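Heads up, the chain below is alone and in the form predicted on its own; it's given as structure tokens.
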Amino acid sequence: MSRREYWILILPSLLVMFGLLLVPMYRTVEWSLKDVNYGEPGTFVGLDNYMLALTDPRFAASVVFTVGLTLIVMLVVIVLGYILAVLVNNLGRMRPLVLGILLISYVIPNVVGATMFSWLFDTNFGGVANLILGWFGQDDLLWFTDRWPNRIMIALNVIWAMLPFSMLILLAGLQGVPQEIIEAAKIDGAGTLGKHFHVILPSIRGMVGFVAIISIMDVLRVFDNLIPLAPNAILNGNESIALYTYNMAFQDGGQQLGLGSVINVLTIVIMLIMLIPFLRNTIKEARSL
């Protein structure tokens, strides 16, 4: 392939990236330095918006909640996703049917899935969760108004939505592990756990890292799940960064586009910090190939 053909092929992708990624990012950084209202060019205020965001306890609470939720969900979807992938990988003819059923929660729009999920905890729709707790002598929990029950419900919903993706990626990784390596480990006396921890997991380390990266990016942007699940998100400290951005820029007083842009810039910084260990490993693996 000539250099000219190469540039002709990648030019459409570069134009799309420039229009959909770089231009909005530039405008976000520009607005973060301005006091901007709708339809107006804005007034330059320097770092005032950054100081306003960084000294707002509500922003700090949203960062703590979102980062905590991200770490918990990432760990759970990797562990449960791997267990599910192993179970599905050992299925025979039932594998396509089971895969189809497991993927339902992943293809449902978040707000619809979260609304359906909330019915499990809502006494007006049966409240299965409190019914099960009652069997163990536990009083009813106020899932929508108490802070920690609400956090548990939100985490369960996000895990429920993301688990199929994790399972699918790790299943693809499992199917790429050479059987010869597994058989050799068995001959060498490796037990079930030893086979997984010392043979299979190191072989799919790249897939695990990929699941972690996508999980971090997705959970840091959690927004629409909270609409039906967390009606008292602000009072309970269960407001995600994305929901805080929406409330600042469009709801609470509105027209704070400068402040909303600051939060978006800070979110990108938080995301990059959390991704550094996984990106470093991915780059290291790519160089070793």
Given for the second form:
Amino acid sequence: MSRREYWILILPSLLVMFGLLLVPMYRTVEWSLKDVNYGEPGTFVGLDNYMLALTDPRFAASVVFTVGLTLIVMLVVIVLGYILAVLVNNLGRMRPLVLGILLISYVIPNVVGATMFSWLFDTNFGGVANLILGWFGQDDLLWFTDRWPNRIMIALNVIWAMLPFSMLILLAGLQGVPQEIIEAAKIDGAGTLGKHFHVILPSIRGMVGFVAIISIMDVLRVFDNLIPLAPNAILNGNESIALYTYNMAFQDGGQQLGLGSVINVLTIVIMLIMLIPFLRNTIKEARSL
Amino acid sequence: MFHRSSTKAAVAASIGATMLVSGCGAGSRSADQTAPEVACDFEAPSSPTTVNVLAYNSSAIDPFTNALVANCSKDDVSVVHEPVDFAGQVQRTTTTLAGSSGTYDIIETYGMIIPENAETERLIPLDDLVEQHSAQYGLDELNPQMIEAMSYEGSLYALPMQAQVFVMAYRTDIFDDLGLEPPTTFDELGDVAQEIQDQGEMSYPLALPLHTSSDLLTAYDSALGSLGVDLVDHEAQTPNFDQPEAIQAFEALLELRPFLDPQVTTFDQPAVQQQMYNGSAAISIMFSGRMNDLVQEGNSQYFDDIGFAAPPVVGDGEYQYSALSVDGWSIPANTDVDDELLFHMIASSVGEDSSEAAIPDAYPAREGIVTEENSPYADAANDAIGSAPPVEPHPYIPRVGNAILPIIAQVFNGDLTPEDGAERMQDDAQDVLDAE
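Any chance you could show the form predicted together with the partner chain after that form predicted on its own?
And the full complex, kicking off with our chain again.
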């Protein structure tokens, strides 16, 4: 391929990246240094917006909530996703049907899925979960207003929505593990757990890392699930970083675009910090190939 | 790798589920099927024109939007309205009015946002157009109170289409069984709720929309307004939360807490409607546009047991616990479409025929057309509309509201005392006013 052909082929991608990635990123950083409203050029205020965000206890609470949720969801979707993938992988003729059913929660838009999910816990709309808990004498859980019941409900919903993705990726990984290695481990006397921990999991480490990276990026941006699930988020400390940004920059005609931009910049920083271990591993593996 | 059959099944299931979900969630784009046939006369533009309408979907707004879309789409003019909820409408209004060119040509506005957008010249004053075409569309029959709510500093910025005012709905079967009368004061409301609760049939007989996103602010403002006090002393440019009524309004709402669902701060108006539908509450107070739904047989088994009354007063206040919210059509200053053409459209939408067709879902802006014969809640709404606290048409009111809402929620949640809450509200609201 000539240099000219190379540039002709790569130019559209560069233009798209410039328009959809670099320009918005530049504007976000620019606005983070301004007091700016919609449609106005804004006034330069230096680091005032950063000071405002970093001294706001509500932002600190949203970071703690979001990072905690991210870590828990990431761990659960990897563990449960792996178990599900193993179970699905061992299915015979039923595998396509089961796989299709399992994927439904992944393709439902978050806000729709979360609304339906909220009805399970809302007595006003049926409240199946409350009904079941009532059989066991637990009938006074305030899922939407009390902090920890609400957090559990949110985590369950995010896990429900993300589990199929994890299962799908890990299933692909499982199907790529050579049968010979598994057979050899069996002959060497490996038990079921040993086979998984010492043979299969090390073989699909890259896939596990990929699931972790995507989970971190997705859950750190969690937003639309919280509209139906966490209507009291500000009061009970269950406001995610993205919801905090929305509340500041958009809700009820809010116009703090500078502050919203600061939160976006800080979110990218948090995301990069959380991704460092996984990115290092990925880079190491790429170098070793 | 996946087996081919597994992949196919998974893809098929994904596509099927996506289509199912998107179909359910898309909303109707052809809501004009039930629209009334009304004249929408305008001089045809020289080139094909698309008129984009921004209006949220609700049973009270839809009749007017439908009339606009169904009757004004002709002669190379296409009127487009995409379904959107109220929160989406609020955001889109802010963004479309912000720049030198916007996405929408007709915007459904309401009293709260008129002053700010009028002051910044983002909406076109309609006085000249009204004067020119008043006779053609009978615009002199529009309610003066609603005209006032759509005006700022003497100029009209939206043609009022309909008003929402608080109305009380109650279960006539329960009230009759217990020999109760509809309450006219908050004290009586508490007594009636206590009586129903004591019977043991309902744990939380009272249903109010007190969602922390904005309903709670409206509730507090309504309680304060019922006591005759505005949020702000507009002459002195100081908030009124240092007045004794600011604490009294909190106490009035907090005294109702035992009769409300413990999670009431998550209940918006649809959730309150649901409480009435499923019989978990016996009394509710919400905007009038929600009332007709309560007497629809398809919605609830209690449809025949619903009575309506004006909302009670707080203390011995002059006004009822209420809020008057008027919706109207505005023309954004940044539209490229001819103002005259747009005015004909919005005027036809609020004409007599359209307005009559909107009853009983809406309380149209025309005087005297809502009667006991055509609307089940007419008497209650007619009483309530004349006794609502006056609106506060000032550009800074939405920003004051945004500043105090979290504090109101903390007081209502028991995290702050009414005294501490009022003090903080005074400080935060003063900061907003000082920044003006």
